[in-house]
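Take a look at this single chain, the form predicted on its own, given in structure tokens.
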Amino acid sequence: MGWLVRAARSTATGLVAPLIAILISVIATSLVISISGSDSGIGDFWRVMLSAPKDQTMVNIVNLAGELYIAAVAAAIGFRMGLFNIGVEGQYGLAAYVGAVFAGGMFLPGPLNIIVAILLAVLTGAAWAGIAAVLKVYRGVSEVITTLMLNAIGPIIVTHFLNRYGQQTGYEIQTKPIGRSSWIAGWAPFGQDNGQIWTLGLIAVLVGAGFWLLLNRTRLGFDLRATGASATAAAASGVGAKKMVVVAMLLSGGVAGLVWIPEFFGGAHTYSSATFTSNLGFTGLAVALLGRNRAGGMAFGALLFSWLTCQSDALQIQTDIAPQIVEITQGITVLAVVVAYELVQRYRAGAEQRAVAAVLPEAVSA
């Protein structure tokens, strides 16, 4: 009876982590709203937050969740592995574009251009991540700042060459549309009307399976997690740290250039200001944080997220508070969890340290 005990208490704590900083992502905001000077009240904004999405907003919030996940995954790989890739927004950014070059352009038959703008993207992603990983490896440049940097870099280079070969239609200025036979047909299960659920948002499962097999059942993924627990001490076990940050790079920004492609293939079609949906990559690092890294965590996170972004909608409709206020209570929620599970960690530690003080003077005695 025992283990029971054991894995009672463990679970009992673990779920004490997500309870608290739900508390404190409510207190706060509640506080943002009475300060905010709106007209709308507290219940208002919960009222809204918390009402069934109407059957287009539910597609919307599945949407955007796929590519919250994909984008969570690719910069938990490099948490996992003790990187720091912060350049998931210029790497899907950049990645998208080629992707959607190559399958306008209509070189190859519909399954196959699909195929090969999907390898592409993966391709793009990788290369604009191992840029950061090289230099780390070769001249000791942080991931952080060439990463930042990259970001930057990223939609200049797409902006001169969308300006320089892109199609004008109307005010914008976008790459040639898909042909037909590379459109993806989606589920409608509320009708067409209301949208659809993109065909591609699969890869957001395969990428969360495929995530938590490489780490929990392959030796690289083994060697990564080691390294980055301690990259001297998987260099003593004979792991090539170097090589790990490489590889760690490179499959997160291959996983990167998937972020868009579910919403390309899907729905947009083509690449421009209008279509191009910004921004996932910052907030995945936020979804990213949110499940600690863990598979079933950043889904739960990316749901979340998407939820919250989607039902700002509704809130500005029915109230006047400001759409702003979803965006503070998403940064509440990463920030009351980091603090919440810090807190439950530590109070880990010393009931351990206090079970084993309690056993030593048992086991010196007998």
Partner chain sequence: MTATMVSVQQRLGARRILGLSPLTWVLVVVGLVLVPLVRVLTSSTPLTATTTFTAAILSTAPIALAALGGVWAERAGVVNIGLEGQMLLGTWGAAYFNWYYGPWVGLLGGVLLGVVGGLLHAIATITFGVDQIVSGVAVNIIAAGAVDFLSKAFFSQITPNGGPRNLSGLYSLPTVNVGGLDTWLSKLNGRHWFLVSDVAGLVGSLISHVSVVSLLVIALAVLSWWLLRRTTFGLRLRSCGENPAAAESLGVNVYRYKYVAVLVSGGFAGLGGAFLTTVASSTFTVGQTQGRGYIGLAAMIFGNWNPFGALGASALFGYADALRLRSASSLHALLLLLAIGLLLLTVWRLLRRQLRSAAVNGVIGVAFLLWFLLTDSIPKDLGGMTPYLVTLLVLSLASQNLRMPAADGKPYRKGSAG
Given for the second form:
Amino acid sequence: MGWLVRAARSTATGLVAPLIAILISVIATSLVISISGSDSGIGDFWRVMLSAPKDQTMVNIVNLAGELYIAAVAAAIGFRMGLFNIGVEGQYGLAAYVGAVFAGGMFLPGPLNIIVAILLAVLTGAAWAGIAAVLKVYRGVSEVITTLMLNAIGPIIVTHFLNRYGQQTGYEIQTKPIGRSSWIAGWAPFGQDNGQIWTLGLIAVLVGAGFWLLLNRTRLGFDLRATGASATAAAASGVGAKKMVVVAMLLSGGVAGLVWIPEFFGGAHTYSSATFTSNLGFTGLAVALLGRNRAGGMAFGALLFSWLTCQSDALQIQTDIAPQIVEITQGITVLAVVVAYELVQRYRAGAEQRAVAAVLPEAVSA
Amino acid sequence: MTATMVSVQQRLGARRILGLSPLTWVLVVVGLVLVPLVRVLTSSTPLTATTTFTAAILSTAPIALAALGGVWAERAGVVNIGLEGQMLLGTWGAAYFNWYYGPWVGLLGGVLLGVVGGLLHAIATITFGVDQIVSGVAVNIIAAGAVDFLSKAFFSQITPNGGPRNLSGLYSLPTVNVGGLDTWLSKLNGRHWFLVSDVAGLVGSLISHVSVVSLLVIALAVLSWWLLRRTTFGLRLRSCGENPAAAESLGVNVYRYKYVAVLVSGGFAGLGGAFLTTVASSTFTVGQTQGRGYIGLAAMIFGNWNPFGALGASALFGYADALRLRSASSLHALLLLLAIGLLLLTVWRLLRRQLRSAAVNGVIGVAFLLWFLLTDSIPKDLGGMTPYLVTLLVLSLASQNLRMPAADGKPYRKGSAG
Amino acid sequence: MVTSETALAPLVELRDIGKRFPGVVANHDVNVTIRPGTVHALVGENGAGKSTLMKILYGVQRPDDGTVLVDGTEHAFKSPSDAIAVGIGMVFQHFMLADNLTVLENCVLGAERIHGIAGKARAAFVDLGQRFGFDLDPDALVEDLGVAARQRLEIVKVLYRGAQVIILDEPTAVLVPQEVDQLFTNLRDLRASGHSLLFISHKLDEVLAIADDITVMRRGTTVGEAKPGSVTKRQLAELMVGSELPSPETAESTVQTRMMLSLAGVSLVVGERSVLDGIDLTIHKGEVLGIAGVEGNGQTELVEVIMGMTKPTSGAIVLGDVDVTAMSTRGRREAGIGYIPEDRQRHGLLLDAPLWENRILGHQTQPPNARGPWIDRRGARRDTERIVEQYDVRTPSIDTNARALSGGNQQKLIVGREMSGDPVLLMASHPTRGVDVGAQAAIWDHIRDARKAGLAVLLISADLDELIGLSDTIEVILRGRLVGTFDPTTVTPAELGTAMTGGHD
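Would you mind generating the form predicted together with its partner chain now that we have the form predicted on its own?
After this comes the whole thing, all chains and molecules, with the earlier chain placed first.
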């Protein structure tokens, strides 16, 4: 029973911060709309955003949330050990291209083709992140800067190879599309006209469960969290700091490699600048921060951000507010949530000290 | 005692000029000779042409402004990767105010928006003690969204110059030209004499049609150095980055100095953004910074948290960027330049018996040399990687000899003294 | 000197001071009166509230109740600047210096108004140094200074601001006896020149040697005043802790013949500096080997090398009969090394994790914390309950975060953890630093019991009484070398001090 009470209490305190943050971002967004001088008012904005999504939008929300969730988990693996893999964006981009090229080649029969392509994508993401790990471990370069630089380099390499080896179709250059046997049909809850929920979106669920299990139940996860909580204490406890950086970075990059996989096999079937969804890495970072790098929190964050993005499309039609407004909403939510967490944390530390003092009436601290 | 002996040795061994170590000065001089040498060897005249240097100045300035912004914030102990976002805000602010109020107000508008971005970062990190990297990431997300939204909201209806993602035809700022001398230097540059023509190219670029804002950047570097190194204000600001608890115990208002530093930092980045829209071009586009804020951060690190170092490192990045823009052949020549530089560094490391570093440097150096010898040119669409690759290369070679402020990146809470 | 006690009005008066932190009353009803031109000692054990009181007097923290009077005028300090302005200065226990700034920069920081930061300031600094006998190079970087020099700089900083009242928080904690004598000479000179000194300590011999007046604090309040001439050490101790101070003495030797740890020619070079230089030492089963030395002479690195956190440049480390030189920290811990780190908050605990997770730290791979690659939460929790019970860790629950516990209870948890799983060697760095008397006595008992059961202990401490009391052998470390072996039954603190500073008698 004790664990139930503890879980309930930690969930309750865990919810305070996001709620405060959402409130702040609602106010801030409303302010921006009111001063940006559009004819539509704040009311119109929230009416559109909070209306029940159309069937097709519903499908889009679920699909996008899945991708964002994978990206968020990728970032969170690093964050939880105090390692800032800002490079999810570059890692999944390169991985998507490599996976697409291999899958398009159809070197192997259907299902095997899919599995190997996914593995290749994972390896590519891990390798790209691994560069940052190696530079950090052996040359002492901050992973923040290296991953940002790798983010810039990745797309240039992809474009180069795409231009050189891709197929010209209309205005776009694309990789060779995958054969029918490697398509993965999705689930169309509202009929085929309203789109499919990608089957491989289940990867998000697996990744989330794996992440939770790894961090909370395994030795490796404990080492990872210990390093994040106190690098010095972790080192003294026998955690090899360098090995940990490499392991976490490879894991993080590997998961990043999965981000675009559901969409590729479920709908895109080829990689081109038109089919590829960029920016998921950066939004994924935001989702990780919003969900405080917790498996459950990030699921909530992914759905929220996906909702905002997909619903905002309707702003274009029903109001004259630029849909880009939700990017501000998202950004402010993230900043507000980290601030709110900090405040909740301080409050909790104080409360706990009071609790300690309550059992020890004679306690006096210097 | 040993303690005093060590300090005497250190001071004799590292007599710093303008805060830069003798080694750095040696590198600068070597670079000054090496570049003309490679120019002669590869007969790639664009390497030191006046036009290249002019382009380099335009590439350098925004990076340098971001780097100086980084120096300000980090000297006070706040890591500001929000520079990129602040710069981005600066591009929009400069465009908006330039369009409606003219070029000078435009510059100020860029600075103002940068300061707003800095303020967000300052509130989160200083007042609320949020992790500085996390806050920086958040600021960048907000800034990207804000610029996207603001340009759509404010520039869409401007015809024909505007659009949801751009605004062209901005007013430009005056340039400075030392009449007569510039044509003479340009002629000298055209003779392709070893060293003489090369220096003429460099000097020429600094006096012919150089933007007042570019000159302002140099002035700001000098001013930053003087303020941080030679004034009470600077001493207090630096003390916040070295040991804020000590500073507070001596009556320094740590929060106030950190706030000032981060706001100035945002302002510098904002000015960098303004430079991009109004000096380097006359057009605003969404996402114009292209990671220059991050490169500026790298330049600051490579410049060892020193304003002049940051300026010098930015010039290095700017030069590499200019070569890429100028011609494919000169980019190819840059490979040889890098190879020779790396091999010289290898020799130096060998002399100091730093065998592992020497090996790493040597391998990379030989790789560049082979790349140069075995190819005739670099694919055009790969040229865009230059600034990012140079950043990675430079940081991975230099990181270990650098020293960041002791309390850099660590949240500080008031009342922690004692 | 003061001729008559009633002749002069008090210089500083603290009246009914109270200060509460979340859930903790740090000070209540504190009354202290300091006469001009005297050394006033404030004694009390760790956690008695001395430091909080000093921070209030120096304006770092504001009192919730009570008044601070200086020269008869009431002051409400908002920040240290206000305190500095009325002539109060403070030398913190943990030095408040920026390593990467010069001596002069550290001195003038915050006091630039007096002489600027350049030539005039330098002249004033040099002048002060000469006047009070502090030898300091204004252009040296602080990171190159030793402990004693840093402390001198701290005192000069205070004088530079023209302080009349100087607070010294545990100034002798890091000094060897000879340096303490030098410090006391400086302090007497300062007193003679009219300064008042507030000297905080829990070392009663020193207090009796230097103080004119003594105020005793206990559990956050002042419980008595005394004059050095009319009070004994024992009486003071009873005022302080309500009983006699515990003594670290051990009875008969339990040293066995089997060798547990041996270092042969261990050296460590960092950059071009030799931090450890040819260390040879041996610890047998049941033996406590004490390492004495001024801080920063290689003790930290010695521990890190033995723990495997730093690889030695040369030399061999053998645990039992296994050469562990190339083994990882984790491997060594699994082989039975327990580790009580010098800085428990940085190296021993995850402050924002619950106690039961802290039980796992350092023993991630061993039962009862792990089963294969999995963490055994139930096992870890159960064993944490055991430690809390056996080692008397005062906490509401094992789900409490480590940060909320007092220093003494944090340390008891660490000791309990490191004694679990039958270690063969215990590395104990300053095991009782900053803990209250009760916890101190308990920790000493645990070390003594384990030693009797055959544990080998490497004990590093700045507290020479602790070293002499607990050790079977004492080695002195100086500039990374072991420079002398002493028998604790015959050696005096002064002899150790001489060896620690490289002097010869």
